[in-house]
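Take a look at this one chain, the form predicted alone, written out in structure tokens.
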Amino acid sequence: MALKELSSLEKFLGLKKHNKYSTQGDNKVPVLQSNNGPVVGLLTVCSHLVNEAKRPELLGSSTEHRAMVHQWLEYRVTKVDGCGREEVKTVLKDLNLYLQDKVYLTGNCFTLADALMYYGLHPLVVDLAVHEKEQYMNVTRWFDHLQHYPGLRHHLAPVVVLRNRVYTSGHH
């Protein structure tokens, strides 16, 4: 899944040579070939990616909101990837919780943090039900707001939201 997250990443900022990409280990660690030896790790690939496509922006505009960005990096890395059904629940309530107030995860400013989650979460969010995705509210919301934001979903199907909620019968 890495190589196709890195691959649209390229994509979204829009850099032109695409790099060569390996992994290693029973994890699958990315591993990007660069001219100045191996760059290793997902968070360490994509952070040089941005770097490369000089969009400092998507990193955090301040000490503070860089540290929220690699915050939410290793979040996705130690919590998203590789999370079993019964973790999957926890990871949607806590972020749930977290959107509750906020249009990305690091505030008011879309960062390289939302991208690595929206492609994290999205084989999770695919397999939502209906019912599920209302439970998880401020999720999907944060979800379909990305998944239309300009260039970020490329090889990954959309994912139906419905606008509006789904009463049982007992409440209308």
Contents of the next structure:
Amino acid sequence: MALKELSSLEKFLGLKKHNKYSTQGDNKVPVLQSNNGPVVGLLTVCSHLVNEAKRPELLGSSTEHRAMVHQWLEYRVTKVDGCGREEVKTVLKDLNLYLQDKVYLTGNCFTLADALMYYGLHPLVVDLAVHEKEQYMNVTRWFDHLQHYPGLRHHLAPVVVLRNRVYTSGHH
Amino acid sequence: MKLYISEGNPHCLKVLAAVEQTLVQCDVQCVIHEERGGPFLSRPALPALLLPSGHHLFSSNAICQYLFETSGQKPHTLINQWLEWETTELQPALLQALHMAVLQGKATEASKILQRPLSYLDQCLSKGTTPYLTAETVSVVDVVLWGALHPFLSDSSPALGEWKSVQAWFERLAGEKACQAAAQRVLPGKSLEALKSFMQRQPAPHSSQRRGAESCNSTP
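Right, the form predicted alone is done; let's see the coordinates for the form predicted in complex with the partner chain.
Below is the entire complex, every chain and molecule, led by the chain shown above.
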């Protein structure tokens, strides 16, 4: 999972050289051998790739923005990854409330946090029934926006969203 | 900028030590456990930092990183890597260990759970050439790891005999004014006991979720 995600991110970032990754430990933590030694951990490797692609704005454009990106990246690996059935509901409910007035996770611009949250939420959103997609309509709207974001989707199947319902019911 | 913390919450140790260490101007408010957190979270989380823009940070590591960057310490790969390790490897083990030690009184079993992360930390410190984890001076990584380990290590320092490098590093940080002030305010007296009411509010750790933590657990 993590390795596919890394390869999709590489393509999204337009990196010409495709890296080889290994994993370590029981949690299959991804490891990249860089010129300066090993880079360990999904988030750390992703941030490293973003810097290699010279797209620092994807990690946040100010100290405050960077802290928010950091926080949502962390949320992805601690709360979304490996969450049980009950926790899925909490995650979706919280994100739905949070995304109510936002285009992207950290505000008005796309960051690495959106990319990794999209990859991480995909398996959960795929399983949602139509009425659940409507129930979490802000998540669904954000998700649909992200799956159409140029060059991001790659390894993932598109999720069908009844756009008119999700979009019109978003207006008050 | 406002920082909300509560007594007896181990995650507040880090952020308070970071405030003291970086001297970033910040209004620190002590609140009752569940009074506040990010406005959209079902489970209110502390610490929480209200940023000048009106956004909330609810992750203690993101808050620490923010404070250190504000004071001029730029993030880099090694820092990211340690912070990620703390969140994904150390914290699940710590949660399980604290649950055992504080709520079930099984201190010995609890320290077994921490063996693997502590031995990793010890290896890195003994191979390193600097007194602190990433540099000659205290970085966000030292403060975060000190805060995470303080409840455990300050209570059971004899258990540290095995990990000489961790012990030396931990004592170096425990001697820092910033760390002393934070510990005094958040976990006065015996650390593990002070955590009791906090731990009672946490959902029981489920080991199936983090296989890494489970495999360190020698109890059947």
